[in-house]
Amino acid sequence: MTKALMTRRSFLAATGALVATGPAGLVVPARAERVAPTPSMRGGANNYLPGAPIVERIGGGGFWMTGTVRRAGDGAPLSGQRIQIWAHTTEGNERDPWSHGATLTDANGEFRLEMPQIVPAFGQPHGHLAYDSGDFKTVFLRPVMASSADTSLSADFVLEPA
């Protein structure tokens, strides 16, 4: 019969396993990662017009801009947040006031606004979005569409307090 010796290495391994699994042998749940804030994108603020009105739809519609707004750190959805949207579309240039509109996030932090079809400007079909309400730091986004034939574009915000 062989005698098992407890070495320092085996003691540390066994102790580490007990700490990781707990006395009942269950795995301890991992802590949630902190959700990093969204940085503003280069070119996102191009042709920004402060104070665009909250609208039901921009122009004749046919294209959907969607996304979510969450709080940095814990990732909680933020309701009632104002998101401004503008783009170069089949009905106007991104400098035109009628090409701008804003919407509010719902209880799940989601927003959705219908607008005219986005068309390429400077070779790329893209939209502009801004969070600029003041409770959190301003963020400008300029997401590029995969194809000018796409009929929707999604952009997500993770905001940090101002």
The other form holds:
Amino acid sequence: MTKALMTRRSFLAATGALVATGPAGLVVPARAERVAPTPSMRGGANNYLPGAPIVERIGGGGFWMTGTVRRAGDGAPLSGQRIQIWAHTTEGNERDPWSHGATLTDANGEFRLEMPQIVPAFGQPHGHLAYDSGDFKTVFLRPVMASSADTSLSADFVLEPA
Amino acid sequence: MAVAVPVAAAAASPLLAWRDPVYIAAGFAGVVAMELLLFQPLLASGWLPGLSGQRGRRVHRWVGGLLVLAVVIHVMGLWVTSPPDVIDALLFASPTPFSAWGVIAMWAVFASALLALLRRRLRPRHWRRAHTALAAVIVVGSVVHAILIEGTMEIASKIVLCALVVAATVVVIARLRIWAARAR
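Output block for the form predicted in complex with the partner chain, input the form predicted on its own:
Time for the whole complex; same chain goes first.
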């Protein structure tokens, strides 16, 4: 014996679900996967010094800041994008110019910059990253380390055209 | 013990090596403020040996003044260290949840001090209730603020000090029956 494709109960449930989600915009027409732009985080721009130089590494190194940069919409990796990084580290506080540096993304849209160990400041071990080069809208991020013993931190950007 | 240990433990914090003197002073002003908070209910109740009754009250007023001073040094030191972070905190726009608790406690400290200056113009019962309510806000705000922060205070001594502050406040409020209807 075959089962009915749709019982009255499942029909009512499906209709109810559609009515409930439709107006909320949760039902979208089929289209290419959309990657939403990354919003700036609260406090992300604090102690930003525009124009940090591109460096091999910040200070003596020992800690890695990593991440990716992609384009909003299709999510394509963006190469050659300048990401500025600063933090309170074992070698200086956020306002010290030598705590700031920048790096460029590679062909895969990935970046990796060595810097001194980030230490807790203002209550949390955290770093700051900025995309502020003009081609895309400016984004400031402020990721927090899960543990202050971590020796790396990552942050991902999805940028939308300016 | 409750006073010396948290300060000594904070003085041994590895974080100090990577901070400027102003930032270090700001942190210790916060630790001292928390310790002063432990004395306030005990002084108000007159339970400290040698500081009963009016004498305890008089010292309570002086310690209240020191508390205001400690909070001002704490905030000013943080302001010098990182102005945008302090502006965010004061505007309740900070990404860190503990900032808001600290700012609420700060305003309650200032309000409490102002109220104390205007005390003679208030009815005793109103004064007691308003001052105690502000004290409760100060204690809760300060304790949550301190517990959520990863800073120079050593964890165990911080938790013990915070627990003592809460316990002293709760016991004194309950014993003095501040909310009782009768005038005291």
